[in-house]
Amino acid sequence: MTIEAVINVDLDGPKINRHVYGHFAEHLGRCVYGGFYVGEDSSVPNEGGIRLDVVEALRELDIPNLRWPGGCFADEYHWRDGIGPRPGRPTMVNTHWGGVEENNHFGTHEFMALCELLGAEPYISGNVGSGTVREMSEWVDYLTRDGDSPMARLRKANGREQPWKVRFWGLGNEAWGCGGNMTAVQYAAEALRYGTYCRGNDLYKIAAGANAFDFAWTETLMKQVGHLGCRRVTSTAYHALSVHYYTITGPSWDEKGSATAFDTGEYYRTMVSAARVEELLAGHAAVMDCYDPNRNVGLVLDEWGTWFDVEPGTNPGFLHQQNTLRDALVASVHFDVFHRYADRLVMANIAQTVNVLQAMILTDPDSHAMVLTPTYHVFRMNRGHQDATSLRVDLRGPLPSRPVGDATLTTVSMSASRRDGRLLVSLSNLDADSPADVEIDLRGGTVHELGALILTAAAPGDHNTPRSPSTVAPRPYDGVSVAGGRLRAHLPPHSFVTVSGTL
């Protein structure tokens, strides 16, 4: 069966915010220490302790923003402990992740230096769980205020004369859980209080939103900034709501399954879980539309990705897992959904960038080798969608599907966009065994100078290692063509294909 679709390349959809390709770095395992930060005395090439090969690799993704310092860690982090001369900084115990001691050598100035090296905007999560309004307000001032205020003087004394530009501020994290175990009503009051006193020019404040499908949490927060059926947002204490959603395959949090040793049934259950992100975004967007039909308030999915059992022999609190072609297809499906909800979704942050959960990069603690994961390659192949105009994909018939337990999995996913005179179409075939053929009627423009890349491997469990770093890597693909205004693509089993051309 050939899948037929239509794309009107001259009919603009909503702009895809580049920040949906955002990243997340928590003080967790070897994400910061041993991942991004190796220290100035390391034999690994670094600038101010920041590992340069990691920076170079991430710059290839046009990384738009980086969320820090958590996560759960954010609500026990006190920013003043991470400024000033490093030898004088106090140590702390990371009670959330492995109970390890941290020396606070990676703090505010180091994070801002990392963002400058990456060319990424900082997204800072403040401490609402164990901190104070004053503490977070002063952090905003320390980073962003010019002049001769107390916090500006403190920043200058620590070596930074000019303020930084920090737009994105998270008002806590997972307030329903590790961020304070609050009810929605309790947190809503805290969000208003913290948002009121986090002052500055051009701040974009993000309230800690729901756990997955808790639509009531979203409604509680929306009631504070709008009224049912009203088109005017009545408060600017926060400008967006977050939500967290992880792709889980196993029967429970204690049995999430292996990242690499899985059968076809587990593979399909993973894809069903990943595809539910569309139901998630649709539900939260529908609630928000009731109170904000003009869509002034943004939706931020600032934690997403796969979560499997840790690799054998590693610290359970470090959340270190391998990354396979299966993870790459989870990412490609998410991005197609993100593009379809571009009118409400303003940011998303995969968890996490280095060495933790669905990482872009894995670094070996012994050899210091750096490995680019299959997920990294999806981000790179899709970077042309950043700040592009989304294009609607209209189907002429049903997409192929298969039953998976009580669910039905659609096995082909696609999205498209246009930017700077270029068309980019992303195509995923989730079927583990069968190929798919796609024919797209391109209307409203002519496409030429066609090029394509494919990401696939012998099996969905294939992955990259220091000894085999390119087992799963993109390569040029000749299984696509365009003639008579029709784009044709052959999609092998478990594959991700991007097709680009000049309009």
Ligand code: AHR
Second form
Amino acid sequence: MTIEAVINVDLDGPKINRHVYGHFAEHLGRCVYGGFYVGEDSSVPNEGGIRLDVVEALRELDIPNLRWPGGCFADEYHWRDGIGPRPGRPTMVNTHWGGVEENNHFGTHEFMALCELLGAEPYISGNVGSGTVREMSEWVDYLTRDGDSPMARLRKANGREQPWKVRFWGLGNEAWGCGGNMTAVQYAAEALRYGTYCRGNDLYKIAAGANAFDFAWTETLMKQVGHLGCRRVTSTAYHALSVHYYTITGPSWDEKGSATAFDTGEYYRTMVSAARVEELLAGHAAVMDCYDPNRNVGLVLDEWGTWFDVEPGTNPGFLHQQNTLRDALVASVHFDVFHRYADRLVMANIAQTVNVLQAMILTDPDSHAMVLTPTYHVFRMNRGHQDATSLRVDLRGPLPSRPVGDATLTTVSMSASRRDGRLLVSLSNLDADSPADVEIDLRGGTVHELGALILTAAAPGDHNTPRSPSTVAPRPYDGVSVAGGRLRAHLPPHSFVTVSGTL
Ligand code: AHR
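Could the form predicted together with the named molecule be given as well, to go with the form predicted on its own?
What follows is the whole complex; the chain from before opens it.
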């Protein structure tokens, strides 16, 4: 089937904030310990305990920001336990994630060193649930105070003379659940109080937002913005609201389904769940528009991705799952939607970067071998969209679609952007069995130096392992051509294709 599309290359669309390609690292399972951090005494090459192979691989993704230390862990984390000489740091129990001992060896200084190695901006989630306003305000001061203060002196005594640059600051996490079980009204008041006393220079404060489709939560926080006046709220309390949305396939939390062993029905249900991120962003953006039509308040999807049953034999609290071509297509669909909502969505963070949920990298606990997942490759292939101008794409019907339960899944997904005279088009064919052909009218534009990459495999469940690390990896693709101002692409079943060129 041939699908017609028009890319409005003449329009000056909104800029795709590079921060929608953000990441998330929680003290959960083997994300930090064994993933990012192995300790200075490890045989794995490291700098200050941070794994260098992981850093090197992630640098290829131009990671714009990294969120830390949680997640649910953030609202139990007391930052002072994670500074000073490591042997003297107190331990705690990570009650949310497996009940394991947390030795606090990876703390503020280690996280900031990791961000410096990655070239990523830090996004720190402060503790509202079990912390205090003073504790959070002092953490900001410890990190960012230029000049003299008790916290700046403490930081210097711990070996860091210069303040760090920290912009992104989360006021708690999931306040409706693990972050304190608050009502929206309770949390709105807390967000104002905590936000008021976090006084770092240039801090961009992010209020803990809704659980998926809970638009009422967003409405409560936005009413506060409307009531106090946008200027006042954003100058004192918060600049953005977050929302969390996971792609769930199974019928319930107890049966989310296997990450690798799934049938075609489950595959399509995953795609329907992923595509609903459009409804999610549209709904929250519509509520925000009522109170903030000039779009001063940002929307931050700071947790997204697939959530399947853990790999057999692994700790259920460690959320360790394999990652297949299906996950890659979930990611590509999300990015298409992010590009379409570029005028409201200012940041997004996939959960989580290493070894947890929809990871970019999996490391073997015994051999320490590192594997790049199919999702990693989508981030890499889409790098050129970061800070690019989002181009409006009109897919012209009849579009290929299929019924999935009560829903209808459109099986071709697409987005495009332009940066520094270069066009990047991302195309996904979600159909498990049938190819699709796309013919794109460039509205008078012509593409030169055409190049294309494809990410696909024999089956949607294919994945990479230390023995077979490139089963799902991008390859140069010749199924794309340009003639007479039209770009043509043949998309094999379950494939992701990027096309680039000068425009
Ligand atoms: O990413 C795993 C968990 O999912 C986070 O800790 C929490 O915020 C969410 O419920």
